[in-house]
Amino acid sequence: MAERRRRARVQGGWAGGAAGRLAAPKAPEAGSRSPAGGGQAWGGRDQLRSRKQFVFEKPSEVERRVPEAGVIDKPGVYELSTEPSGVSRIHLVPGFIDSEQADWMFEQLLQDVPWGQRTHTRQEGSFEEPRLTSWYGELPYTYSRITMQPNPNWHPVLTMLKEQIEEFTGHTFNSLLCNLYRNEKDSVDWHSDDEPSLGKNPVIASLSFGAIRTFEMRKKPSPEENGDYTYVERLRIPLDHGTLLMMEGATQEDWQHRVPKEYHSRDARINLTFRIIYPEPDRVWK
């Protein structure tokens, strides 16, 4: 009798059990809301899930870099930019003038015009252009402050040159800024032929005799950089003994240019820029 009541101690033990495992809690959901006050461990995995799919990363900068200088040495018409002021444009043409006939031009050209130094005067000082200039037209011309007064007197290979242009561009000039960079250390620095003589989008024609000099341009940079030429674009155009390079259009209003000083010897240089001056009712200075 006791023991039969044992076995069936020991069989409901084993019969309670398996009931207490098919009822035991199914473990919730992936997603699923635990009860209140229970399931601890599944709602701290949602909730570190939930801070990893929500952390704020900070966008990392993008990084600007100053652009490489093009380089334009072939000949031909190149449209540089299109802006509201309309299309800037340069026409380069090497060999217009042949070796020849160029070395007796700046032979001549050299020995002849009557070649000065202008002084610059500003508030802090004043100072000598690093090069040679000199002045032909019916009217004067000023810039930067200086006026260089006029001269009729047009020298009789000035005066073939400028015809030459003409039937060649189709465009006419009644005056000629002359440039003489003596060396390696005679320079231009960054600017643009805009000044109120010269009209709207002048067509300026220069012709180089001499040693090679590199010429550059630098686009002016927009409203938003706020004056800043780092990361505008930038051309490099070497000017080769009797080549001719004719800048039109926005060219003047839109890009700036410079003849830079050389870390290398140079030889004397001589550049004829042609163009047209118009007379000013009023002077502006610059």
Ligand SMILES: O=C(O)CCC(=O)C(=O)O
Second form
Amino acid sequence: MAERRRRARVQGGWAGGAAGRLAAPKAPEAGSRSPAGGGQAWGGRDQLRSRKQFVFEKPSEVERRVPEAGVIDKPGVYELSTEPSGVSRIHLVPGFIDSEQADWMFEQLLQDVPWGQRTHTRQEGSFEEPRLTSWYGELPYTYSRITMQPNPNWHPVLTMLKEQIEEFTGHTFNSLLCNLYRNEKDSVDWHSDDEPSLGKNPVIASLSFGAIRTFEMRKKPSPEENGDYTYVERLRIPLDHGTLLMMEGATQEDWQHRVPKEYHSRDARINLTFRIIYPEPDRVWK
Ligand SMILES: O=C(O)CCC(=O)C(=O)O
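Now show me the form predicted together with the ligand, since the one above was the form predicted on its own.
Following is the full complex, with the preceding chain placed first.
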């Protein structure tokens, strides 16, 4: 892209964007005569200036634009895409827990959940996840190469929320991943919740408490893009205190999501993602 822009500037003096380019006139070939006749010789820079004209030059290829991110901030069911793996759908329910109730739930969870920080070890060294997490469920859960051990001792607030979501959605859940973003520096990077233990087309119920943070989604690129996410569709979904976000269908197969760091200060935020975990038959649990 940068290369093509540079070429356009050299040809035309400036690039006129997708609509076309203006090109400076070409110098006449050596020895050529002016159309006016009379055998006038080529007169150098002054003559070029007086004859200067601009010629519309159609772009040889259509310039691709990076699409602007869409914003979803109204309650409703949204069909994000229908291919390649089927329908990807989300359901946004702001105020699922009213603000007063959400306040005391947030305080209890902040205090009582056994929050911990996972450490990743790679060849380059080890680093701590920029958030705290906790896991509830009869089965362990492995993601990003780290296993979270089973914890069947559900906090009463979490049991109550699980039942409330089950009643509202008609889906049942047996596990919960809790995330605590302590401030604007905490985040979760691009990923999909697509571990084999979640099964195909998992339904995930994500409930948020505390500071508002932006949940971003991006469509996975088609094979022709060779893993380049530059031109993929993007969405921004502000998740506020008490908001429920349901993800279902092919959402995990065809889309990724993240919660980026913020440039402005943010108070703590808790996110609860209720899931179903299936035992993995071939797996030896450590
Ligand atoms: O904090 C959030 O809203 C998203 C959490 C998340 O991506 C996850 O638990 O997989």
